[in-house]
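Just the one chain here, laid out as structure tokens, in the form predicted on its own.
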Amino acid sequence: MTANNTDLPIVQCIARARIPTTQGPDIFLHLYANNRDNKEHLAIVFGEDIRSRSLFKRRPGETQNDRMIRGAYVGKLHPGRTIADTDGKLGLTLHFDDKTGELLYESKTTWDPENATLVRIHSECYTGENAWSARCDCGEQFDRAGKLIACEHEKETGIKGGNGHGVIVYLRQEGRGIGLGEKLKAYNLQDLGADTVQANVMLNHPVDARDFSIGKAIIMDLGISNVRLLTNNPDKIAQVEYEPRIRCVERVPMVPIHWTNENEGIKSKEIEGYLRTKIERMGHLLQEPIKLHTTTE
């Protein structure tokens, strides 16, 4: 593996492959190895050319073909291609250090580290993402940072876009980092009238365990250091500043779309809650018409 810097995880990209999606522009879906834990961490990335450092390094004895199994290839894949390395139909030839065999940046073919550049660090939610929850709105906020990054401007809201380029970090920390079981049962005590902070505590876990070392990391790693980050969460900016190799240059807010929009987005005295105790207990960037300092039925 490749070391980031002493203090950080040391991640690796293990594969990459392009994804047509049903909605946008085709993504390259990155699976990443650390030597922290044993989780599949994912960088969901917009744009050919945002290249893990890790991925496309040269390796001792490989082949062309190994190359392009593995996902480290420039331009785009088709039968009889045998060069990973040059993508002969688009012009694109890819350069690396004759010693250390590490990708050499060029403007053709490598999106510059200078560029701000629309970044979500999203963790885990298995039942906002797949089970229609609306407890919360992680299911909501992952698809909106798509659809942010793949577009020029959000016409509803004038926030600008990444136009095709930018990532989501997918961290498999669920429940704010206490697992799906944990969250479940906590889930049950705010039936019970406890809130997403007090539940946590009373399960003895920290109001937010997660860590994002490792999305740090993984940023590091696909060559990005001037960072639009899509979060309403303080600890998360001053969690990812990372200077002088990662500045967050500009927070990106994630406003709850039915507050935007009152025919669309989630609306449930639950998420109504949710967001209510995000912004008294945990300090989220969240100021609209929401009754705070007030109970839920």
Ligand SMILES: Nc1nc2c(ncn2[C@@H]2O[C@H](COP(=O)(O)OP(=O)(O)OP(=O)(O)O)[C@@H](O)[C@H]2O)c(=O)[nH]1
The other form holds:
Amino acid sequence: MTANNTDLPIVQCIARARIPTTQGPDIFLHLYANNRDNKEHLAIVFGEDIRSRSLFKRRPGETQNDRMIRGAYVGKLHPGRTIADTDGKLGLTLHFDDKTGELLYESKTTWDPENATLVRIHSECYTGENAWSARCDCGEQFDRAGKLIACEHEKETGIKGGNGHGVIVYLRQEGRGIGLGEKLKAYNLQDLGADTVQANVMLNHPVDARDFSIGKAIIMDLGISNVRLLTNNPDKIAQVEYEPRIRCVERVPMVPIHWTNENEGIKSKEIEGYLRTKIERMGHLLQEPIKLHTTTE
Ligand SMILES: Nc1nc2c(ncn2[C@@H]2O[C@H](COP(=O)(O)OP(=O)(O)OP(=O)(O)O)[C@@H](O)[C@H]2O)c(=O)[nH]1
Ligand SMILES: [Zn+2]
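What would the structure be for the form predicted in complex with this ligand, given that what you showed me was the form predicted on its own?
What follows is the whole complex; the chain from before opens it.
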């Protein structure tokens, strides 16, 4: 599905908060509203200095406390802090345009928009992320994206990581946009013999109902112009790149963990079919010919 070039949605970051994680680094969770749908899309941001322009923009009448509460602060909060725009302990101060209230870019406090930034645009998958589903690799991909953004180099593949800087945009596009109820029906059709593409079509849905323009608008709001996109899906690259405002400077492949390490990652008959359909029918940029270019029984 190709997005319309002209009408990028307007996104507004409502709040961000620091989330200490069980995996090591602190991340900054951003919640977004937009004028295209009524869903709460998210950005999981690695790196305190990647700043949402809509969040940090000064609002008329707001106090420094208001700004800290919605997460528009520099550095780190601590008990007793009173100023959002300056972190005295770290020696960091943000500056704003007097007329518009827009955050001014300064290299000391804010990530350079030209940096090639590791980004994953991830679509919600309740079953793969929360119900231990071995029908797809969404949960595994999500974890891998986080690990890759946090690290310098991925040992197994040699891929250069984000060294603590990057973004996972988490779009509420369950079931490639058809919703969880319809995806569950598609699963039953798959158990009856259809592949993932056929099942969608049998339910009168497009093969892929997603629109990545909200994801693109969020990346732009975060002040990122050059992305290293973590994906195998050529449609995601095409939709991100349709105007020169964001450049995909590199595609970083999402290789199933089981392919690089026999003893790890998801292994099931269903996932083989899922990946085979993506490669053979949806043009995904993945190759594992021996395992996947075979016919299913
Ligand atoms: N309709 C349908 N959706 C599915 C099925 N299995 C997984 N999904 C959805 O497929 C989407 C997968 O999203 P992503 O992993 O971000 O995207 P992708 O197109 O696979 O591309 P990359 O992972 O970036 O290569 C999620 O929205 C899942 O909920 C299925 O059998 N049928
Ligand atoms: Zn999934």
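Note that the structure is predicted; figures quoted are calculated from it, not measured. Positions refer to the first chain, counted from 1. The term rigid core refers to the maximal set of C-alpha atoms that superpose within 1.5 Å between the two forms.
- With the core held fixed, Gly61 shows a CA shift below 2 Å between the two forms.
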